[in-house]
Each structure stands twice: as structure tokens, then as C-alpha cells.
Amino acid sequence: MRYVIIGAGVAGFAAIESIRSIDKTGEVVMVSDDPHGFYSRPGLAYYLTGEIDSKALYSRSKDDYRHLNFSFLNARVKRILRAEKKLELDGKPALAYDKLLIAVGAQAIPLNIAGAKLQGVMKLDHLTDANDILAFTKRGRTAVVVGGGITALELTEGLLARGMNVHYLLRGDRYWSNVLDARESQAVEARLQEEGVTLHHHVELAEIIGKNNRVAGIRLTDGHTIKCDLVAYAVGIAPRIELANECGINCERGILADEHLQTNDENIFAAGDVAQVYDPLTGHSVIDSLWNPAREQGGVAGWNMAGRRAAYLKSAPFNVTRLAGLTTTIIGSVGRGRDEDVMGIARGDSETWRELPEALVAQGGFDVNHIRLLIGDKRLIGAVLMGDQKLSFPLQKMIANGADISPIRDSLMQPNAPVADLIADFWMKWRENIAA
């Protein structure tokens, strides 16, 4: 049996671990055109700021790879030949497979404006992109960041940490308006401004101005110009479905996969950012661009590839990130629909976050610490925590398990309610009841 995984991200690596937990002897081959292999994509933010070096992006040792007994082939897959069960590779012999996992992730949606091909126009998809950005940064230069979500902020903070003067362009009236509420956006923006970022609201990029084929400035739709040396963008990502589409695998926005991560070809599976996975609990097929769902999907795909029937049951999506120095956890449905700064989904994002929940809102205070709860009839639908993270784990568990909060619902909705204290007390009692 030969298992082939296309892609070197966390979904592919988790699949190898699952395969090896069942099949110790089958051949496993990981194919990727990323020369850096498996590393932490979320860690790129801290690599950009200089808080970690490139070695810290690699969480696995040579012994880990040796134990899993797989081979890594640095190559670009040109086509999937389903009838022959082979991959056509660029510059290398064709590779046969018995079971195939497509885990090629997503790529940044390019800027579709004049000047987008100039030297100094940057994105942050991979480690190679991060290295290109670092090679271009110099203290005292000026950068412009365009886009929304977590990646745009990672770019802003990384460039700032490298001594650049940073302008951040926002099409709307505030940052990440479809996930954060006004107070949360304002807290992030205030911190960015304190750090020296120049924010521009209600503006739109019209053209990147070049000189000698390099970025020299930008022009906005209102005619204003800003001189700059670098333009970094994060306007959304698109799942890399080209290989699947070309060979007749069913796709919509991503590769359609059932709860077993299987496509319409019984020998081909999909997981991670490229996959649009069916959720039997809601009846919807959803794209997540989060590390944990990618890892879980890859793991379930690996089990099914190796013959163990297992279903991926989507839990409430959550992510712990840092927004302008504020540790922030986002869980479940918390949003307001569309974000003007992002086309579709963003990296580090979940479509579930963007849902418009029919819920009441309870909020705690905001100096450094803040909590916002989305409350349904009997359960918590979503939560945002900024600053103090002591309630992050309890809220993840309560939302994931559909805890009945009826006993404290009315209290939570009172003006100036001690939201954190109410949740902490309820968590202790609920946990004891579950254990009993």
C-alpha cells in the first residue's frame, strides 16, 4: 500500500501520524513544492517580529521523522491522473498511489490593481514569503499594509518591529468589523497607533506607483498618494483547488469532502485549508483556515486512508492569537457577516465566526481585559476574550458541549453584570456535574 500526501502542512503531517498508528509497513510519501517542509505557519508572525528565529518554526526533530518512516519529495504536482492512480510531477517520474490526500492549503488572493507585479509588493503565505519580506525591510523605510483579519495585523506588527514606518489602509470604519465589535476594534487600533502605525479609514487602493520596476508609492481612489518602499497585502485566501478541479474531483469554494474527509473518488481525500468539509450536525460544508481544524481533519483523513472508519465532527472553531499585543481568543459564532477588507475567508479565520448569530450579547469591562458573550436561548453561541485568558478553556468547553446556561442567563444580561465572575462560578458547578 502506498499513501501519498500532497502538501507539507499540518493536515498532511497529522495524516501521516494517523496512518502510522494503523499501518506500520505501508509506504508513505509526502510531496510538496515548498522546500522548507513542515513548519508552523502561525509562527511566521513571531518570526517576522524577531521574537523567534527560523529554527523555532520546526516543532519536530529528525528522530520524529525517522520514527514515522516516510519520504519527502520536493516536487510540484502537475496533474492527478485518477484513472491510472498516478501523479504527474514537474521534472520527475510519475508517482503512483493507492490512497491520496490533497492537503495543499490555500493561497493569498492577489491584488488586482495596476503595479501589483512591482518589486516590493509582498504577501505572507509561506516561510519563503517571510524571508522575502525580511530581506526587503530596512529601518526608516515606509510600508503600506492593505487588508483585514489576522494576517494583515501580523504584517503590520512585523514591519513595525523591523523599524519601518507603517501605514495601514482600511476600507471600512474599523478593523476586522465582521468578527470584532466596535469596542474590540477600537482597542486594537488604539494600540497600533500607540506603537506608531498610521491608520487610514474609508480608503481604497487604486494603484501602486513604481520607479525602476520597484515600489515607489501608492495612489488612493480619492487621488491622495503616499510614498512608500513596500506594499504588503492580505485581502483573503483562496483554496488551491486547481489540481482537484482538473481531474474531476467535486469542488465549490474548496474541495468537497464528506465527514470522513473523502471526496467523490473513494481513493482521494482532502483536508486542511483546501477542504470544504461536510458537517453532519448542521448539514453545511464549511471552510476553516485554522491550525487545529486542519490538524484534526488530517488526522481523521489518515485513519480513513488506512482503513479505520472515522468521522470528523466539527467542534466550535476557536483560535488564540495576538492582536496588537492583546492575547485574544475567538470561539464559535461571533460575527457580523462580510468584512470589506477581505474577499471571502482570511487566513487564521473560520466561516463560522462570520455567521450572524441570533443571540443576545453580554459584555465585561475594557481596560486591558475584556469578554464578550453571544448568548442563545439556553447556551453560549460564541465568545471573544481579550487580555486575561483564564476563562478561555472553560468557555471553549462550555460552547463545544452546549452547556445549558439557563441558571445564569438572566444574570448575565443585567446591565454592568460581573460577566467573568458569573461564568467562573458556573464553570465550577457545571464541571462538577459533568464529572459526576
Given for the second form:
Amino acid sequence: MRYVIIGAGVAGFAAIESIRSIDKTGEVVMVSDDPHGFYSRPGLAYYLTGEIDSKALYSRSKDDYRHLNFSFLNARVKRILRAEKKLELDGKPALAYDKLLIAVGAQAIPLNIAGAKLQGVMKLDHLTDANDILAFTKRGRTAVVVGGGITALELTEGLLARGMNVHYLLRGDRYWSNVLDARESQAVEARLQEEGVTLHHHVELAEIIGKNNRVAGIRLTDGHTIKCDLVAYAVGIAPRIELANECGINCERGILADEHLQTNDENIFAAGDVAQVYDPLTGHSVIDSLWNPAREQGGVAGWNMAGRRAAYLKSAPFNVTRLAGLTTTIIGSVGRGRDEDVMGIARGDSETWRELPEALVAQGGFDVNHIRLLIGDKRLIGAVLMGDQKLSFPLQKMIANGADISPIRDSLMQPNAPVADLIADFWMKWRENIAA
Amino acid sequence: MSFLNIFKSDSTRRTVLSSGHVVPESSRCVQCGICSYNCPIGIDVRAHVWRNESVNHSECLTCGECVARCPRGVLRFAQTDLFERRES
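Please show me the structure of the same protein in the form predicted in complex with its partner chain, now that we have looked at it in the form predicted alone.
Then the entire complex follows, led off by the chain already shown.
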């Protein structure tokens, strides 16, 4: 038996762990066009700021690799030959598979404007990109960041930490408008400005101006120009579905996978950012561009590949991130519609966050310690926590388990309600009841 | 206030040093490695988090570097008490 995993992200790695927990002898091969293998892609943000070095991004030790007994092949897969159960590789002999996992992730949607190919136009998909950005920060002084979501802020903060003057361009009137509310966006923007970022609202990039094939500045649609040495963009990501599409595997926005992470080919599975996974609870197939779901999906895919039938049950999506220095947790459905700064989905994003049914909002806290709850008829639908994270775990559990909050619903809805205390008290009682 | 009593991360430093250890909430972790990178005695904190195990390393000083530096609030102190019910 030969298991082949295309992609070196957390979904692929988790799949190998699962396979090895069942099949100790089958051959396992990971193939990736990323020469650096498995490392923490979310960690690139902290590599950019200088909080860690590049070695720290590699989360598994040599012992772990030895224990898992798999080989890594640095190659680009050109085609999947389903009839022959083979992969055609760029510059290397074809590789046969018995079970195949496609976990190739997603990539930054490129800028579609004049000058987008100039040297100094940067994205943040891989370690190679982060290294390119760092090399550029050594010779440049001014950067322009365009886009939205978490990655745009990570770029902004990374460039700032490296001593650059940063201009952040926003198409709308505030940051991440379809997930954060006005007050949350304001908190983030105020902190960015305190750190020295120049924010530009209601602007759109028209063109990147080049000189000797390098970035020299940008021009906005209103005609204004900004001189800069680097343009970093994060305008959304696109699941890398081309390989699957070309060989007739069913795709929509991502590769369609059932709750067993199986595609319409019984020998081919998909997991992570590239997969659009069926959720039996809602009947929808959704994409989560999040680390933990990717790990869980990869794990479940691995079990199924090795013959243990297992289903992936999507829990309330949540992500923890740092927005302008504020630890922020986003749980369940919290926003609506689309963000003008992002096309499709952003990295560290979930489509579920914007599936907001009719819900009322209760707020508490102030400035950097902030809680926002999305309250349905009887249960909590979503929550945003900024700053203090003590209530993050209780809210995650209550939202995931659909806790009936009727006893405190009215109190939560009162103006200036002590939201944190109400939730904390309710959590204590609810937890006791669940345990009983 | 019950709110202040619920969460073990509010334990005093003295209590933690005498009877505490670091516990993870693994689902928040993205394996960035800031915890391991900053551990003064080189414990691979992140490996414990991957396995969803508390940092039950005999050399852990419970100095709190990993807890304080984690950008995603993955780590907290909990009292070491085998008979205490855990949240995770």
C-alpha cells in the first residue's frame, strides 16, 4: 500500500499521523512544491515581526519524522492520472499511489493591476515569500499594504516591526467590516495609528509604478500617488483546485469532499484550505481557511485512507489571532456580507462567520477588553473577544454545544449589561449541569 | 465575585510556583513556536501542546515566559491537583 499526500501543510501532516496510527508498514510519501516541507504557516507572521527565527517555524523534531517513517519529495505535481493511479511530476519520474490526499492549500489571489509583476510586489503564502519580504525591508523604507483580513494586518505589523513606514490602504470605511463591528474595527485601527501606520480609507489601488523593473510607488484611482519601495497584498485566497479540476474531481469553490473527506473518486481525498467539506448538520459544503479544522480534516482523511471509517464533524469555527497587538477570538457566526478589501475568503477565515441568521447583539467591556455576543432565540450564535481571553473557552463550549441561555437572555440584552459576569456565572452553572 | 474565582490563570505567582503547571488549549494553537523559542531552559512547549498535554516537564520553572508570550492565549497556569476536575 502506498499513500501519497500532495501538500506539506498541517492537513497533510495530520493525515500522516493518522495513517501511521493504523498502518505501520505501508509506504507514505509527501509531495510538495514548497521546498521547506512542513512548518507553521501562521507562524510566518511572527517570523516577520522578528519574534521568532525561521528555525522555530518547524514544529516537529527529527524524532517525530523518524517515528512517522515517511519520505518527502520536493516536486511539483503536473497532473493526476486517475485511471493509472499515478502522479505526473515536474522533472521527476511518475509516482504511483493507492490512496491519495490532496492537501495543497490555497494561494494568494494576485493583484490584477498594472505593475503587479514588478519586483517588490509581495504576498505571504510561504516561507519563501516571508524571506523575500525580509530581504526587501533591508533596502526599502516605505511600504504600502493593500487588502483585508488577518494577513493584511500581519504584513502591516511585520513591515512596521522591521522599521518601514507603512501605508495601509482600505477600500471601505473600516477594517474587516464583514467580521468585526465598527467599534472593533476602530479599536484595531486606533492601535495601528498609534504604532505609526498611515491609514487611507475609501481608496483603491489603480497602478503600481515601476522604475528599473522595481516598485517605485503606487497610484490610486483618485489620482493620488504614494512613493514606496514595496507593495504587500492580501486581497483574499483561492483554493488550489487546478489539479483536481483537470482530472475530473468535482469542485466548486474548493474540492468537494464528503464528511469522510472523500472526493467523487474513492481513492482520492481532500483536506484543509483546498477542501470544501460537506457538513451533515447544515447540508452545506463550506471552506474553512483555519489551522485547526485543517488539522482535524487531515486526521480524519488519514484514518479513512488507512481503512478506518470516520466522519469529520465540523464544530463552530473559531480562530484566535492577534490584531494590532490585541489577542482576538472569533467564534461561530459574527458578521454578514462581504468585505470590500477581500475577494472570496481570506486566510484565517471561515465562510460560516458570515452566515449570520437573525441575531441580536450584546456588548460589554471597553477599549481593549471587549466582548461581543451574537444572541439567537435561545442560544448564542457567535462571539468576538478582544483583549482578555478568560471567557473564550466557556463561550466556545457554549456555542459549540448550543447551550440554552434563556435564563440570562433578557439580562444580556439590557443596556450596559455586565456581559462578562453574566456569562461567567451562567457558565459555572451550565458546566455543573452538563457534568451531572 | 464568582467571576474572579473561576479561572485558574488568576492564581497568584506564589501559588503557581509552588503547585502549578502550564496547561494548553490546543485548539487555539498554530504551532508557531514562540513558546518553545522563549523557554529559558529549552523545553519544547509546543510539542506538549500538539499532543494536548500539560507541560509536565520535570525542569519546568513555571516562569511564565511561554504563557505571557503566546500570541493566541493557548497557555495558562493550572494548579497541579490530580483530584481536581479539568476543563479540557
